[in-house]
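One chain comes next, on its own, written out as structure tokens in the form predicted alone.
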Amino acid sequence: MSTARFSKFGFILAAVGSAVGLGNIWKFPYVTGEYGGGAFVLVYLITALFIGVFVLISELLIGKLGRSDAVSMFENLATKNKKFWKLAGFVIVVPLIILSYYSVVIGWILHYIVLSFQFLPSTVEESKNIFMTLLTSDVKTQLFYHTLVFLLVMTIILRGVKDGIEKINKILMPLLAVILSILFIYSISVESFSKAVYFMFNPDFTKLTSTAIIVAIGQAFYTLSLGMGIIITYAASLPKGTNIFKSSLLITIIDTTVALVAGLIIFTLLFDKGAESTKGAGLVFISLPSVFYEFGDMGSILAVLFFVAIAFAGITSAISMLEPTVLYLISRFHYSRKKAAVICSIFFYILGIAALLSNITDYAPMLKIGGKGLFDWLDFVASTILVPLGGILVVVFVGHFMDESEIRKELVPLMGNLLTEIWFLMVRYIIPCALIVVILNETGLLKF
């Protein structure tokens, strides 16, 4: 049982802190670029309003009435078919294989801090090539930095709610919102903000492809932290008489604020300087490099800035990742929470050497299947097929196998008789199969 509650603020900015990480700043610019700006843009807004603020709602309602770990929540929860849904609540095995990849990746951000203050790359050529050997060759340097996040999440999660993850929270959250203030208003001053403003607000529907809607829909879903367990483990620890409705809302808002601000501050950038905005690890660790250098000495600060934000974005969610097995362990087996942390925290540690070895050139061969090394399928698995299926798995539960009443008492009073009609029409049934056809057309079952 979790005993430990978060303030109203800490649950905020811890949700927040899980919400906002790199596919905020890093994945939602890119996806943007790639399907044509503003379109894209609005329907990314309206998938997160709907979709992504009624689920969260489903997993408040979820930890607010469970108080428990997340599998014996469903369990509990469940009016029927207790055993199966109990199986439903090891979603919580998703965030820690994300964790074993995505600290690799923050060990990447940590290491493009320490260069920034050092030099920035003059053109995309030397800028790739300076990726490309500390992806492909440089083991030691990846292991120094996955080892010391390894440490610093592990440390964090040891000191628990109140004295590990809200208090992180408060500190860093805080440091990002300024962080990305100063880029944003840096970015204002650029002659090239305009041109962003226009790109990513200025819908063309002329641009917008059924693919653009399904995929803008999984990032809206994806960025919010969604079918992980991560928001029912920390709703858990909810303070009493939290309004679920109002902080859905407050969390949602801000977190794609974040992304708003962030394409803008990248867009800006690319635009002033003709740069491309390049798919994945290219955009941040090729493409703005030597963006910032443009920029001469005030492109240093900028990159360092920018860096130490993502940096700051991906620890948050790193913590939110572990914490809930970690709750399992101390829920169902009685570990103490130091041994819970350690075992967990191991788990994706050695995972994450497994996932950057894939990369190395002497190592690929040996973690290799089908052509795709271990680190692209640990992320496709866990992104493209498990996220959305823990999704659908929650507001179907929600929606078919939650005591009504009980969903009702605590809704109308906050929603409203209609819109307490909507969220029960959108999760027995929209949601679902929006969430069914993304992960067709991700996989290539079905393309659309």
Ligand code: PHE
Given for the second form:
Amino acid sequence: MSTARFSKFGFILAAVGSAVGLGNIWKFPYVTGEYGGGAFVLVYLITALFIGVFVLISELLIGKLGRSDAVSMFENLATKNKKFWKLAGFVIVVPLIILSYYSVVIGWILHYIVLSFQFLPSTVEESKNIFMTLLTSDVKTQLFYHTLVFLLVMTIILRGVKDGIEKINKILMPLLAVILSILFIYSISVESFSKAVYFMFNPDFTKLTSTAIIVAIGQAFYTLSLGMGIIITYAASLPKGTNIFKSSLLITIIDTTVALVAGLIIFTLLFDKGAESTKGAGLVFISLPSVFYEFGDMGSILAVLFFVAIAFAGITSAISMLEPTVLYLISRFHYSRKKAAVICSIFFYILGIAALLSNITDYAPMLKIGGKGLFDWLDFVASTILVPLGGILVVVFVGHFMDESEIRKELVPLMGNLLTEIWFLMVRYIIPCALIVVILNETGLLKF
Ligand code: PHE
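Counterpart to the form predicted alone, namely the form predicted together with the ligand:
What follows is the whole complex; the chain from before opens it.
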């Protein structure tokens, strides 16, 4: 495999870059809204800390001890059932599938940056019209931006770990921090800020359903990019002497902070204009643009900053989705980085086009299976089934199939005996059970 390694700071930035994405700035606020605010946030914080950090430690451990591509690491580090674990390594295909439609969504965001310079919709109706037209009939615009994202992501990955991934994260992540800080400071100055704080941090447990708890676990996984071989792959290029316990904590804290800050910004703006938060894609692409309009001239600036922030967050996540399969082709089949990057990129590009067309009214009937379009299928299968499934594989692997003494040698000096025992308990039994419940619930096999 390529020998270039991240610098310590570069590694943290790249991992945070992968973790902080649409999941933080778009999904976290709307699921918080949907599941009742404060109580959901509290459960999410607890899950991020206990499940998120422990699984992150597991993935960093595999990368640090394995130092190869994700598939080979599962095979090499398994103390038994090597054949099965080699197969399990193919979770690396999952991020490539996610990337196909994630790239289309980043495309919508780029389009909205350009739109925000020109005009903002004055009503929710108008806003909905604009978005639905883009989604269901504007093939050209979507294709243009999807192609742009494809070229961008491929070019970055072509340049490798240090000159590509680390460098772009060193540029985009600080910029993202600056933009979010500006938006945050602005929202503090808006009167409804205290309402937003109250909504997000005053837990009303009567609103907390078991589904909300399950959604919080799923969200913690998705937002930390776990269960897909991504963190494992990045960790294979970990600099020597990295403290994987502290790194896991730091990555989780930053990722969570971004989600909370994004939530506060969005709810302040929504509450200030008495707007409803539309579910799903609608929050960012329908509700917010018409809220920005209400802020007058300031609104256009806020809109551009906001969409640029999501675009930056999305791009650094997107590149992390491509690297696992690229590294696999390089290290197992001795492909050049160029050849590997081009092949994997073309795969996600073509799948993305099919996904995009499945939302277009004229093509939708051809790309529909069981009443659901390809776009929705890809999202459903990848993020609700395969990601938690990948998570189960990771924790079962470190908990039951890796050399226990080697794990203790790594973890005890960093976390002490007690915490290491708790970690074993979590990864061996508690987290796999929690994730099985998540999958059963999300597939509708078991409803709570
Ligand atoms: N963690 C990213 C986010 O919050 C999403 C992601 C999913 C990143 C899969 C990489 C892989 O948006």
